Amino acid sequence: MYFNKQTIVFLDGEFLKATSAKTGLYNQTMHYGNGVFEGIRSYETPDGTRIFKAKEHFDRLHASAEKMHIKLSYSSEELEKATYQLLEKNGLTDAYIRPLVYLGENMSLTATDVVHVTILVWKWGALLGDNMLNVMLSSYERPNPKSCHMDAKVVGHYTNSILASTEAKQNGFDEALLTDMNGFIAEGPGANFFMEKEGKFITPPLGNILSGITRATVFELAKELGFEVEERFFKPEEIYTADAAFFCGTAVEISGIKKFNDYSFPMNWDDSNSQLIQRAYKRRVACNEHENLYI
């Protein structure tokens, strides 16, 4: 699904085999989960494969390792650089990028100086599909930001959405929507969360939740297009008065929420601001990122 005998991997600056990269057995982030990464997406637009927001993206890569005391030694340009590099080495223009910081051979609780690098890249669809969802309240809750860095993008933070996600879908549901330490609303497993009510977007605030990238793209398409959107806490039972909803990150892109719960959404997708957003999401990432939206 995600590479085959002739796919190209990047490893500590070299373009190698995915047949042929190793990694050692004793390396940290395997063990205890401490590294950092990024999803990322390419597309196919007039001007050629670009790489949607590359510099937001390894710009929150650079942040995520400075707050787990890992070193990169690579700059946001030279890690696009080497992206595009391996877009083109796999013939791939409409990608999924993987770029992984991870550890070495380290078996003990602290920071270590050897660190290694890797981009993956390979053809994939939105992750939750292109329908509508239905989406459930999950028993677990987002870690609390005390107790580590909610808005660093860590490897080991993703036992708590493997596990949301799972139960989610284990009930029958596509997903989850996950609460913080406090009873609020927080985010889904791997993307964030706008309830539309009465033309009005609202949104929770950073703090207990990743800064999403599509998140941040959503806001300057809200603010193009007229819409307004307010960032405060909310408990549950609010998303009950909603009118539409929808998760959106750089995997799942804009995706619509067709119930949460038993509570169906009234409004139809096709009538919602939510669905602008959507439209005007897909063509930023398919034409020149400035360019005026004409919906």
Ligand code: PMP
The other form holds:
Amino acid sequence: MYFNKQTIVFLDGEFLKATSAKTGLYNQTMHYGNGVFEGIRSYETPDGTRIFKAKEHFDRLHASAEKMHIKLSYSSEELEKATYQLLEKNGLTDAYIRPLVYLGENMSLTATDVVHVTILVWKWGALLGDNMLNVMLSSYERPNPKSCHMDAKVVGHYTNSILASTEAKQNGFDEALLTDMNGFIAEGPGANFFMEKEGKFITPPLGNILSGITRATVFELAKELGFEVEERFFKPEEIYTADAAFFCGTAVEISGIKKFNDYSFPMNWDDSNSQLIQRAYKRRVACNEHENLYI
Ligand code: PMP
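Could you present the same protein in the form predicted in complex with the named molecule, rather than the form predicted on its own shown above?
Full complex below, order starting with the chain above.
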């Protein structure tokens, strides 16, 4: 699914066949989860292949690395350039891009100076599919931001995401929604959450969640379309009073939610402002850099 005999990857400044690229068994990331990564998408646009919000993603990779005391020696511009080269070498336009910064050999619990950078690209449809989702309130909560940097995209944090997604799937749902340490809604295992109430959007504030680049794009689109967005804490029960809801993230894009636990959102998705955001997002990612196309 991810690679074949022809696939090329970027590893520490070189372009190599995926089948011949190697990594060590003693690296700190593999044992303790100390590494940082990104999830980015490129789209085919009238101007050719474009990485959506490349600078924001590579800058976040740098910010994540810094929080984890990882010295990343490539600039955002260098990483962006390498990614465009890699997409071309693999003949990909609409692609998912996974930069991963992982560490060298170190079995102690301290920062490591040997830092490796790999970039992998593959063709990937919407992660949660294009259907409306059934979402379960997770029995897991997101880690307390006092225990780790929840605004950084750190490898080890995703054990929490895997537990929550697995639990949801084992219970017949498509995805999980997790609370924070205070019982307020936080985010999905790999996406931010918005609900729509009387035409207005409500989403949890930054602090206990990943600062999603798609979330920021939803803010931009809502503003341009004249919709209000409120950032505030709310409990799961308040979702039972919402008209519609969606997850947003680079991989899932904008995925409408049909049901939350037993509650079916009453508004027809096609009549919701959420659906207008979904359509605007699809246009935005595939349009020319400065073009504003909506409906
Ligand atoms: N929250 C979590 C936990 C995530 O893993 C992601 C995906 N990176 C998001 C939110 C959405 O972030 P973005 O829109 O930048 O992809």
